[in-house]
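Here's a solo chain for you in structure tokens, the form predicted on its own.
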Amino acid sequence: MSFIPGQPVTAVVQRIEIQKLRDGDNLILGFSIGGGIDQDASQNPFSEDKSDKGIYVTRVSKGGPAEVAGLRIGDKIMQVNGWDMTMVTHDQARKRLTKKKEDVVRLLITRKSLEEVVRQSMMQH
């Protein structure tokens, strides 16, 4: 997905829903995320365009409540509970995903293998 600053972006989305696991105090969802505009994205492992200054995801633990959801290392945060995250800074980004009152997180994420299928499938018809 190439992305042109001030142009429309498309891009294949899936929903992902995550229940927080509540453990004492903390709510725990299970990743971790790197990226945003105040990060160098020239550093992202992620991104094949160097410019991407996108939050994605980069740890998913083993059995928690990201992994059972479907969230995938190298997936594309595009919104969190309706708010935009595709111009968002990091720390942004974390205090959206870790509010103490939202137990369910609505991820709209990208990936790679959904832009593929979809491309695959165009081209069939």
Contents of the next structure:
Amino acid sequence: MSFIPGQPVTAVVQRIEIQKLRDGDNLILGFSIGGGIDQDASQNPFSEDKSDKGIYVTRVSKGGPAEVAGLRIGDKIMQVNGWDMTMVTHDQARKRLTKKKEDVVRLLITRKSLEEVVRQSMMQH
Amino acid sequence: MTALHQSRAEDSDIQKKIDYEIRMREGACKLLAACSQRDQALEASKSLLTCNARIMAYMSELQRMKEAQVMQRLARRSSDAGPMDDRSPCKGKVAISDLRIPLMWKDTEYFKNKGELHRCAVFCLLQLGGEIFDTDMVMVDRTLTDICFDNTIVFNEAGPGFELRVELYSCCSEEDYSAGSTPRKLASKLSSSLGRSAGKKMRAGLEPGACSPTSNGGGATILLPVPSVPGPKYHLLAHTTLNLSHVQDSFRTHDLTITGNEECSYWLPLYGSVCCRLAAQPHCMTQQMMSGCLRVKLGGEPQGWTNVYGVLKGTNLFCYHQKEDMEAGVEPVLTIGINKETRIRAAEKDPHSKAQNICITNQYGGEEVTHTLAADSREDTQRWMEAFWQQFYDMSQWRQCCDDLMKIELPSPRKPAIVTPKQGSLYHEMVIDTSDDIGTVTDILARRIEEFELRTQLGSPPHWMSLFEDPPRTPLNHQHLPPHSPSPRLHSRQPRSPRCHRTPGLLSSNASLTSDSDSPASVSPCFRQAWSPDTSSSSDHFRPRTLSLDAKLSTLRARGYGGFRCTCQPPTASSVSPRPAQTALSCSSSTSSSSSSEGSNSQESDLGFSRPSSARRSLRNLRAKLDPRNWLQSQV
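Other form of same protein, the form predicted together with the partner chain, not the form predicted on its own:
All chains and molecules follow, beginning with the one already shown.
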């Protein structure tokens, strides 16, 4: 998942669909994000490449909508409802996830274990 | 004769729909004539356009049906009935949602500060078969980077060969003049006195459809030529057609054909594509296509037939013990996959049974697994085989829609969006986080107070107590609270013996509001004991508050302020220096930064508690953002 400037980024992604949970007037997803192009990427404990300024999942509330949908800590979010998340500021990312009009967010996420699985299955054949 | 009756029924059905739409159209025309406000006129014009489109669609469908009837009659008369066993695929639901059309403003447009903002009202018209829907109207100007339509539109009876036509209509919406109602002479006079570009725009606005005939792109639009009605007119800006190959369970980008050019008043700089989610649920995936009693061979013994109730739905044949199990939602006893890889054949007649067996073969991870089923009679076997063939046919027609069931959400019933005037402040944008809950805050504070109290019980005062010897130096005096009458302005004040060991449990967030009256009473005596400074200052710090929770908090803070500081960082004995806010406290993620400030920053933290939590958060965000050492985390 390392980023080479000028080369397209490819990743093995998984689709995760999270139904927001209504808590009074708020819609919560049940996870926390970290990262963004305006953040210090070297402090990201989850990224492989410490210059990766993407949005990562830093915490997943137990039993919350995100955990139920299959989101795991350390996942990198590539897209939210079709909007790109690889080159956004932290606040832009937060806003894209917390739109009040949307009840469902469809994420494209990538994680290291997915690549492992693909690599292993490719080795078998 | 029955065919004729059926077609008559369908005719009258469509006729009713046409009549309804004509009534709607009349209503829209009247509304348009009566409107004074631009917004209403735009909405009415949009409804008018949609009604016209629907009328035209119904009329053409009526036409088609009449033609089909005539053809049928001809066919029957000449007894040229061809083989009637060509299959027709099942219908399905098609849903389009999250439409987004990116715009590409020129930088000269973007930075143009003088002159009016070029605004257009746009909406999308979607047609599939005989159904036409329109999205909500969106006002677009150069501050938007994309046109987004939030609606989810579901078409219920679509065949696999469907064509979903998406059309984007736009209407110029300049505030200066209402095009179309100004008499021509005046308009030409005005245009000659206005600037060149403004005049050109006005003239273009006055001539309805000036741009459209030349730039329609050849394809017929859904619209009828509209009888001229005063009011704003929409023009076709772009269109595209989507079909089964565009259906996918995720977002995709499609190309738009743009009609119109820069000279038109309704022009918008489209990037040229539209992004949306097009999902389809064929009925073969959502409905039970066939069900009935079967016998299935389980295990290896030749005689081991088990009676089951089979249900063919989607890509599976579910076998339940009995019909009631299926209705009750019990797990099926056996599930046989029916998909593109499955092979089904009727086996040779089993000497023991009356009818042929049905063998279903699947590949499960490289291995071939065959299930043998039998129906009760020959007719049943025939019906099951027919159902399987139909299912295979449907799957071949609907292709990728049958791999997995795509989700289609029906738009949740929401109360209509209340248009609030645009607020400039951050407060109105922030979402209240559960961890910002004031209850959580009091919990945390209460715990801290408990810790502090335990320590004071041990007798040794913390080293920073020296700070409080000097009355003017107490941070509490720094709180800019207006002096107040000594008694807190809460109604029922129960006298309590001054005790330091009052359990902070009373101060927990779960406490009912009545306990509020207790806290100030109990706090102040304790307060006086714990701190040596003058008692007069203590009671001065009860600021009148409207929220009882706020009252609780203020007293808590008055008590626990020192406690806070003692646990986070021991300040130097000499002075109370303001510290930059840091997320030093591990527990409360949201309140730590505002509460850990002190001294001269105390005012902010004080305000931070009494303002809505959104402001507190904005302050925290600002501080955190400015601190380059932080790696922000946000809860969503």
